[in-house]
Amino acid sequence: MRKVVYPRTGGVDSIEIIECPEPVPGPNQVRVGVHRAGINFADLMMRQGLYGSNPDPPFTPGYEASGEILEIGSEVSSLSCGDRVLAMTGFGGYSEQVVLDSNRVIKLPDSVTYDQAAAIPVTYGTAFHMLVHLGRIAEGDTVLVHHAAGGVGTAVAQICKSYGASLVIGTASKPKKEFVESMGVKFVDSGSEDFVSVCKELTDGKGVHHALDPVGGNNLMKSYKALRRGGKLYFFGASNAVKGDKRSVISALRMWRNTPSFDPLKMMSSNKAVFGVHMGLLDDESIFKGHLSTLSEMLLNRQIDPIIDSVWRFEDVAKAQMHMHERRNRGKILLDFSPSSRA
């Protein structure tokens, strides 16, 4: 069996694919043959040593995977060999096979593809947690989201539409304008336009109800200023710290130095809220499972449908990650570990 490993911090040239024995499940575990694994921006930050919550190298990244159960532990009764499942791996998803506790897999309906399943947990789970669980988004609300063409951005667009948001404003680079607008999102050029002014202009000077910021640094305070009184800001990433595929200490330090401190008294007087969101460190797994249950219903009801940018064979994982580094993706990037595709 083969798996992707980060042996040390570095650029995409540091990634290795190694051979290792097939994992053996314990009594309450299952062994899953992976067909698809999702790539997330956090994976890139982990490789550069900028994430802070991953294991020490060497380790295998990958929060989410979909595939088929190959073996079950002696005490597992709710699952069977051959079941198609979504695996919430935490780490280790970039692998031909994974072993995990049976309560971390969810059986897939026949109508759900492996692509759809692997694209939902992190991107849609994060968007749902922010907008629905924390934000209590309501019909008529207005929303600002950065990196609107990425995995979370596309999930936000669909969830907002499902919950009746009246306006979604999305920042992205100019080449992604047509794609962003195709989702019903008001496009703002991240390179040349002032998104704060656009948010105010489109909301009669009030600002938006929700702002979702994975950028960090000085962008975070601008997102806060784009809120109306009573608005909510969600901070869930730090893409400003990443410039290229190799770690830039200068970029990381600049991002942290420019990260604002929020004055509680000013927040109180404006009734604004700031949420820090890190789904990988969410202690209560029942909350996340509830999100996935609702999202599964929404998928079956065609209220959401993950936009897949591209699917890469896992041997091309370095190229796939560079595709994300270069901000070329429109939607979710997946890795293909399926047996049918193997040479």
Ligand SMILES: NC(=O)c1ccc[n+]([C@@H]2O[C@H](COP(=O)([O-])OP(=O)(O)OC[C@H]3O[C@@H](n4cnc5c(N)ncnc54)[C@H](OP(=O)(O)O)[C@@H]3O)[C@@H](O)[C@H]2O)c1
Given for the second form:
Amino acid sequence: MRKVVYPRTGGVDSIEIIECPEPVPGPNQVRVGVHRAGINFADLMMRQGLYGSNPDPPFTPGYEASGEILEIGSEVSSLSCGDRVLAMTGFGGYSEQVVLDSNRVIKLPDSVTYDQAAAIPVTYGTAFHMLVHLGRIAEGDTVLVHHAAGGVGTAVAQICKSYGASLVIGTASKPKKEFVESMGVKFVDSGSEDFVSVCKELTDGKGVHHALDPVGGNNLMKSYKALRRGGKLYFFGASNAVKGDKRSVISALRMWRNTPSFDPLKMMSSNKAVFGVHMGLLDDESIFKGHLSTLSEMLLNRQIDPIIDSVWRFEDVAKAQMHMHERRNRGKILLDFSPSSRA
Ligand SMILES: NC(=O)c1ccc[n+]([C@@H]2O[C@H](COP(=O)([O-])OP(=O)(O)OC[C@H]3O[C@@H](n4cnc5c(N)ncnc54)[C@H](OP(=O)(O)O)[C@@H]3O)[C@@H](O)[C@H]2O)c1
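The form predicted together with the ligand is what I want next, because the block you gave corresponds to the form predicted on its own; please supply it.
Every chain and every other molecule in the complex is listed next, the one we just looked at coming first.
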């Protein structure tokens, strides 16, 4: 079988696909034949050595995959060969086959496609964690989100709609205006417009209830300023550290240097909150599983439906990641590992 490997820190040209033996499940594990694996912005940062919580190279990225169970361990009774599943791989999802503990696998209802399953965990899980679990979003709330057209951004738009938010303001690159507006989100051009002013103007000068910032650097304090009194800021990424597919030490340092500290006294006097969010480092995995369970119901009730930008054969993984580097994606990018479409 084959898998994608990051052999070292580098650009997309450093990615390799290698042949290796089929993995063998232990007694409490299953072997899954992967059909789809999700690409996340974090995968790009890991490749550049800018992530911090991934294994040392060489390693196979991929937080999430969907596919079919090919083999079960001797102690596994709740799953069978042929079951269609979501695999929460942690790492290693960019692979034709993965072995993982049976409690990290969720059986898919018949109506859920492999595309939908691989597109939901990281993006919707993160959006749900911020807005619902931490933020307790309520009907009528107003929300600011950056990268509004991307994987997390589109998930945020759908969750906000489902929970009755009255206004979602989304920043993105100019060519994505129509797409962002098609989700019912007020578009702000991240290259030329001042999102703080827009947030204030559209909320009678008060600011938004929730600001979701995966950008970092200078952007973070602006997001904080876009909040109303009592508002909540979620810091969950540092895309400002990335410039192109090769690591830019200057951009990374600038992002780090410009990322603000918050004054607790000022936070107290304005009743504002700042959350740091890293879904890969949640101590209690049951929290994430709870989110997935609710999201699965929301999917079945059609309250959410992941927007798939594109599906690429895994042999084209470098092109697929370049597509994200070039800011072209509108929704989620997936890799296709399915045997049926193998050349
Ligand atoms: N903390 C967590 O647990 C967690 C979990 C999931 C995601 N995240 C973060 O959320 C953000 C979105 O992740 P995602 O996987 O859904 O990605 P995404 O938004 O689908 O794709 C990336 C998009 O980000 C924008 N962007 C901004 N700066 C960029 C840069 N330097 N290079 C390339 N694109 C850039 C581009 O859109 P525009 O130019 O149109 O804005 C691009 O299309 C990332 O910062 C990621 O690290 C954090």
